[in-house]
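Let's start with one chain on its own, the form predicted alone, as structure tokens.
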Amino acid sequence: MRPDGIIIAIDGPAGVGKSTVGRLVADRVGYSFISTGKMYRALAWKALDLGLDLEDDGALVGLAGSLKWAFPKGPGPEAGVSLDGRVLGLEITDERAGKASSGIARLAGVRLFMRDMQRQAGASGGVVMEGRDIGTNVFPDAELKVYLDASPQARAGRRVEQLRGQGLEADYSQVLDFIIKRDAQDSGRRNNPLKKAEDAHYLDSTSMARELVVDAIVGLFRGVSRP
């Protein structure tokens, strides 16, 4: 038994909502929250900043390797990724740190930092964390497993409301298109692919409003963790 509790592992495809869902899961239950996807674009995005090569593996670890990484705990937004002290919010949303990410996910050696990171992170319990390999490669001890999964029009549908919701301007064709092409590379990447763990619980959340897929999950979590 973990000290803090168990882990609740949620992995599925690009907007599926697994940050959000993943956030009020964790406020529901009491337990922290790490978005993993959060993290691939917070090195996406100072990874831009400087200029460097996205293809460089060696250059990308050494740059993750000299920044001081945090995860603030708490409600809402505090909930993220912090990077040399500064939380980064909507410098990561845009697509061009999510277009960035998406690439660099796929170098071996990135993903093994963010995995160590990752477990070290989580080792205690009491955690939800998301991304796409959770229960398959950084936790597949996890006590609870959920595969969190929807259409790919309704994913295109629902990042666009978000990103609107954010000022930020979005067209539904071009989300769409970008959705279907990450699905493709992140279930067809050499290291660690996106795919759903033997023993994970799937939700499809196409038709589901996410009040009810947090309710899901949240009993779930009473049913492994009930003594």
Given for the second form:
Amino acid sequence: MRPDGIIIAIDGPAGVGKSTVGRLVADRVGYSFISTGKMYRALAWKALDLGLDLEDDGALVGLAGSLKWAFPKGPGPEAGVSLDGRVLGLEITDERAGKASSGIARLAGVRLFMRDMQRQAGASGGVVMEGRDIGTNVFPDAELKVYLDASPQARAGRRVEQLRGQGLEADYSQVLDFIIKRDAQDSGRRNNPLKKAEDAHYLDSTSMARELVVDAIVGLFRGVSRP
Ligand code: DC
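Alt. form predicted together with ligand DC, vs. the form predicted alone above:
Okay, now the whole complex, with that chain kicking things off.
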């Protein structure tokens, strides 16, 4: 057992609700929550801002290493990552940052940097960490692994609702198209592609209410953390 508890790894495709569910699970069990997607998004956003070449792995790793990363806890999905003291919210939520983050996440150096930072952030346990490769690559020894899935149509519908809830414009067919392309890129890449770890629990949330998904994961947690 780690000093602060176990590691709950939640992986799955774009828009499946890993952040929302992960945060709720963390609140229920008194753990901290880390969204690793936000780390890739933050780096991509910063690189876009500086006009860096998004294919230049070395330059991106150099940039990542020059920044001061922090993972503040706070209400709402926006308080997840800060760079050089600036908490990033809506600026990393849009599809531009989503597409760019999926692109830079293909690069081997970027992935190694992120993996090391994520291992450091979660090493003492007591954490829910969500992403694409947490159970397969970052913490293959996580005590509880969940692969959260849902149909692309259900995910697009939820994403539209989420964006509109944030006051942003969203078109269903465009969002569905983004999701299908991002799935292909995240699952088809050579370095740590999105896939279910063999020992992960598979949860298809297509027709499950969010509360039921949270209940299911908390139930699994109780089973694992009770001797
Ligand atoms: O979960 P998200 O949409 O915020 O993630 C943005 C991108 O970051 C995603 O398309 C792929 C990449 N990513 C990754 O490769 N590995 C992770 N553990 C998390 C995200």
